[in-house]
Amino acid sequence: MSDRYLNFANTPAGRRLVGALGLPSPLPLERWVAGRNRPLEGALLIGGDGDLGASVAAFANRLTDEYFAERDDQYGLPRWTAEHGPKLKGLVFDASGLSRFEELDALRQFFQPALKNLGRCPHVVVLGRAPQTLDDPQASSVQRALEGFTRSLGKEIRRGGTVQLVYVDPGAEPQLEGALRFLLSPKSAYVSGQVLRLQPCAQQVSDWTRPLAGKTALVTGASRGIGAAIAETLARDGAEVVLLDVPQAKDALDALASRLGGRSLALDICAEEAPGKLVEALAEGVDIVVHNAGITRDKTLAKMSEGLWESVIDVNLRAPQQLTAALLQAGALRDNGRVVLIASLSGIAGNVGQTNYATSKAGLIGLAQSWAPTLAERGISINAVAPGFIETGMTAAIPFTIREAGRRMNAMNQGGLPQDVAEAVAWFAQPGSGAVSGQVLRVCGQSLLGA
């Protein structure tokens, strides 16, 4: 559904009126388009004094054609200055070396001049070390302080920009390129204010143009909306897709599978025989499992019937658990596989009239966190993606005032697109993204709701 306010606010008359009234002024976000060659089209500035900045500088030429350092003789790169440097499209600040409270001022010194020279839709990543891995209490406190800094900066940056914090464990440096290819690119257009942790992972992407080549991916709830976007994006990245949805959606499912060169599977995931039938359909094995299928049955708890409660728990939570367990037990989910659970911002912040839905989605986050250590023994990662307000047929049916509130209550003052969720899933599905497991990535434009 078209966002008429965003479209109007970006006309000459709209800009004047919005400015005069002090209303939100959202910019159209830059998103990944076919034919693009580099993750970043524009200048990248790398700063900080830790060891991670040097790692980034070593592959900066694979991210963009223009890359600079904060100071002379740093990383062997030319120095960027506010007076003579180009507008900046990407910023990477290595804060991993900060260990004393007074050193936090390095954040202000780096970002102040840079923020005044940003291009449109810039992407910022701060790199640190996980506080819980540090023995020095003050150093741990300093690294934890980075979360408050990045989340606040995400709400200040404007211009359609994003800001993320990535904690990098020792030994995880080889996976920095994959993370930055996502976080510095338009693929993360609607992801901001997020904190991720990279841990060592032996798997690597061999071809960045088709990072999922040779992989088989299962997507549930794939006939339309976010599920269809996920299927299209995984296929774009080289995966052979198996698309699953309810029998009632078979025609749409077959048409999409035919267009993507994949296979369709019409199956009620809550049926008693569903796990066995899924294992049989995936007898040759699967590398990527995306649990996207979900329903809403909204009522306040006082009016919630047992049927409404159980149906949502069954589809959204019990079925993903049972199907994944069946694939694991049968050995159908291959070693170094990737499992992605589509949760929701409601599962983090809650929502009126959605106790059943929020419970199910919070439970999915719990599945990711609880299964991650066990699955790691086979190199399998499991993560959750939590969308906020996404422009779909479902949100188009929401009453106007509630819909507008959902669109504007985030740092970008607009809703996301199914593509935004799909890009996050595709990143989690990559071989090198085994460095991230048991974590939650919110795709919500840094919503004002929740953590």
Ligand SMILES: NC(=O)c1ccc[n+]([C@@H]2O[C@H](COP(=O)([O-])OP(=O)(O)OC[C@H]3O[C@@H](n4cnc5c(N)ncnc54)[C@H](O)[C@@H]3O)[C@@H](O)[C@H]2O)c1
Contents of the next structure:
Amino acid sequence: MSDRYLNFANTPAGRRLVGALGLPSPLPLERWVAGRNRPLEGALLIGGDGDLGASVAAFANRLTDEYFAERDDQYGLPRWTAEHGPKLKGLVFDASGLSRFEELDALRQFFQPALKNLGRCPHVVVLGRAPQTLDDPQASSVQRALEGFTRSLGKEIRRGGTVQLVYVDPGAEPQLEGALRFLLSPKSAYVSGQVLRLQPCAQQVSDWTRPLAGKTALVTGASRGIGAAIAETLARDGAEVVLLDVPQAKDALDALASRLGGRSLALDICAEEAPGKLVEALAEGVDIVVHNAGITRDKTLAKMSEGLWESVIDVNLRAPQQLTAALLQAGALRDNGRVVLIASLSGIAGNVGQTNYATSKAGLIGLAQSWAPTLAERGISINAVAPGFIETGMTAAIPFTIREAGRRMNAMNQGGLPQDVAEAVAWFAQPGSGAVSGQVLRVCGQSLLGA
Ligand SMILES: NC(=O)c1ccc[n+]([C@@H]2O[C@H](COP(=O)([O-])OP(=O)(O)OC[C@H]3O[C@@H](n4cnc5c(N)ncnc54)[C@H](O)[C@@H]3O)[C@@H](O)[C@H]2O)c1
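Alternate state requested, the form predicted in complex with the named molecule (shown: the form predicted alone):
Zooming out: every chain and molecule, the one shown earlier first.
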């Protein structure tokens, strides 16, 4: 569904009116287009004082053609200055070396000149060390403080910009490139204010133009909306896709599967025979499993029937758990597999009329967290992606005023697109993304709702 307000606010007359009335002024976000090569088109500035900046500088030439350091003789890169440097499209600040409260001012010193020289839709990443891994209380507190900084900067940056914090464990440096290829590029256009932790991972992407080559991916609920975008994006990245949806959606499913050169599987994930049929269909093995199928049956709890409650728990929570368990038990989910659960901001922040839905989606986050340690023994990762307001048939059905509020209540003053969720899933699906497991990534434009 198109966002008419965003289109209007970006016309000359709209800009004047929106400015005069102090209304939200959303910018059209830059998104990844097929055929693009470089994650960043524009200048990248790397700064800070830890061990990680040098790792980033070592592959900066694969991210963009223009890269600079904060100081002379830093990382062997030219120095960027506000007076002579180009506008900045990407910023990476290595805060991993900060351990005293007085050192936090390095953030202000680095970002202040840079913020006045940003291009459109800039991407910022702050790197640190996970606070729980540090013994010194002050050092741990300083690293935790980065969360407040990045989340606030995400709300201040405007211009369609994004800001993330990535904690990098010792040994996880080789996975920084995959993370930054996502977080510094338009693939993360609608991801902001997020905190992720990278841990060592033995797998690595061998061809960045087709990071999922040789992998088989199952996507449930793939005939339309977010699921269809996920299937398209995984196929774009080289995966062979198996598209699953209810038998009623067979025509749309078959059409998309044939366009993507994949297979279709018409199956209700709640049917008694679903686990057996899925295992049979994936007898040769599967590497990537995306549990995207989901439904809403909204009613306040006072009016919620048992049927409405159960149907949502069945589709959104019980089926993903049972199907994953069946694939694991049958040995169909291969070693180093990637499981992605599509949760929701409702499962984090709660929502009126959605006790059933929010319960199911919070339960999915619980599944990712509880399954991650066991699955790690086989190199399998499991994560949740929590979309905020995404422009799909599901959100088009929301009454106008509630829809408009949902759309604007985020740092970008607009809804996301199915592609935004799909790009996050595609990153989690990569071999090197085993570095992230048991975590939740929100694709919500840094919504004001939830933590
Ligand atoms: N649209 C949003 O803003 C938004 C926000 C947060 C989370 N989500 C989640 O993202 C996912 C996709 O949402 P969407 O907006 O594309 O919804 P959608 O309704 O357009 O698509 C959901 C798909 O799941 C399929 N499905 C439903 N029940 C099924 C079953 N029993 N067996 C097999 N397939 C089944 C449907 O046929 C449909 O194709 C859902 O899990 C949803 O909860 C969406």
